[in-house]
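A lone chain, given as structure tokens: the form predicted on its own.
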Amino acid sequence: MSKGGFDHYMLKEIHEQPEAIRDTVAESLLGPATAGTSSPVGYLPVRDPDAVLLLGCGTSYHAALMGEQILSQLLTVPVTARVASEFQKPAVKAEQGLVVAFSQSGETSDTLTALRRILGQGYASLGVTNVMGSSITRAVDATLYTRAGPEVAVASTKTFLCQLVTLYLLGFHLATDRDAVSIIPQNLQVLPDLVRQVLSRDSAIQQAVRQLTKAEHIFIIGKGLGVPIALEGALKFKEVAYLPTEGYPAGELKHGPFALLGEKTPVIAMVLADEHRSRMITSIKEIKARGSTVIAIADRGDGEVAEFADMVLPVPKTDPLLAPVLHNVVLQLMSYYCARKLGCPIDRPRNLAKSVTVP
């Protein structure tokens, strides 16, 4: 398969993701997600669940961690994400529940393990796959088919973002209060554009990156839905990069990480307009009197952070439920350069397969 004029398939990936949001959007199985129409949704196996789990491995865990924090803002009921590999029951029992597994290849075996685990208590299952016909899709009630297309890095970028658009959507579908959420389909039809923005403005990120390829050490950190994002960015520098990064919440650094900051311990800040931004500019005044570069990711015109930290990355604005879509786009670009500068075999990183079938 061509890289298409880019020098590795992961930045081919990355810039794909628009198409990928809008096809999801535009072709998923929920149907044409418009507000005030009605779309069909009895592929779900249970419409109105009295509780929702979330698994996954990996990065299709940092999405089950979205989830939870999307649909729980969504939803009345509990929503709990896992991690599948470490699955044994499910917190809440259920009589009409719904569990959601997430994999890209729909074959990670931690999953399958896992969703045959809870077979039999009260919960029905959707899998969440780019893959048609693979395993999962033969192991759940309904399929949820992402439309990333062919994804040849092993690190994963698009399908990730994919998998975030099925949790809105599945959210928008699943709310109680549909006239409550109806923004939440007009935003997904703009995403697409806001994604190419981030993507056209990239010469910053590559400068950001001159910082991070000498860190002994990098913690990136949010709060809110901020935090699965980080732990989504850390992970692909780890894969990609070879840096040691950890994504943290915000306001753990103190808990303990204060004790590895300093000159070589650069810091990447998500910052969303959300009720958690007050208190990440209180962290990134922290780290800084610590004696640690800040890079922080922001909304265009933000001066406020941008008086505080080193650098800032701005994105779009946008709804804030959404932004840590764009956030997490700056973050493969930064770990991507990053890697290239340290001269990492980007595509097949050492000790990695894109699908982990063994337990």
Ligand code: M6R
The other form holds:
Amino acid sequence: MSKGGFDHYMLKEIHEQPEAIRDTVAESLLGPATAGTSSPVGYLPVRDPDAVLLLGCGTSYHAALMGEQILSQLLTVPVTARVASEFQKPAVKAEQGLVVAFSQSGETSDTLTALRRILGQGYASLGVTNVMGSSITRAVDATLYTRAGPEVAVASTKTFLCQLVTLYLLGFHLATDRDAVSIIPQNLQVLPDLVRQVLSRDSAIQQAVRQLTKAEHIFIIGKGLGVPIALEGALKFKEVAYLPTEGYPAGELKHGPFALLGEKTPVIAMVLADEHRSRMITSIKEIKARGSTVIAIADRGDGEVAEFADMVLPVPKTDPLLAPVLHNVVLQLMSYYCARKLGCPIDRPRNLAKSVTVP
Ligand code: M6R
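Same protein, different condition: the form predicted on its own was shown, now please give the form predicted in complex with the named molecule.
Starting with the chain above, the whole complex follows.
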């Protein structure tokens, strides 16, 4: 498969995200799984679950963690995310629960094992995968495909964003308060264009990463929906740039990691324009006072963040529920450009395989 003029598959796949999002939205709202039904929830194996369990490994686990927060905001039943490689049994007993297993490849052994552990325990199953006919599709009651197209780079990028899109759509389909979610399809229609805007400003991102390549340790911090995105961003920095990077809830830094702050430990702070914004600004001030450089990712025009951070990478304003997608694109590009500057084998990091089919 060609790199389409890009230096690496990872960068090509990051740039394919607007189309991948568009196609995944079309699949989930209008796609073949719903054909012949009058209801948009036609493909769901259970329409009114009394509990939702989300499973995945690595990046797909981070999608599950996002799902825990997104669906908990939109549904009234318990929603739990679990890392598939550690899963033994559900915390919540269900009579008609829904387990959603996320796997780009559909072949991850740990995810398949976790799924098999839950089947027969009151949970109907939905697989979210990018690969048609993969093992996961044969293990579940129904499949929802992410339409990202083949992902060649070991690092998952476009498939993660598409997993997030399926979560917004699951929330839309499952929420009982229809008014509260009516805006989701419209917001998703404009999301590809917002991602394009982020992609078009990557020269600022290339500038920002200069100081990161010399770091001893990097923190990526967020609150609320920012936390799973911080974890995912840190995984990308470790995986492609080999930089020791931790994703952390901003409020937890003062419970120990403050000891690591200083000149050689830059911090990337994701400031979402939600109820956590002012706490994030407080965290930035606390971090600055301890000598670390802060690169913030925040809404364009947020002057207060610009006042306290050393540098701001702006993203277009959007619904706070969807903004984490844009922050994630910035982090993808940051990890990519760090890896490039450090001369890492970006598409094939050492010791890693695209799909982990062994326990
Ligand atoms: O194919 P899967 O989504 O099940 O793979 C799970 C993880 O191995 C995978 O997400 C991995 O963490 C990513 N390639 C990291 O970028």
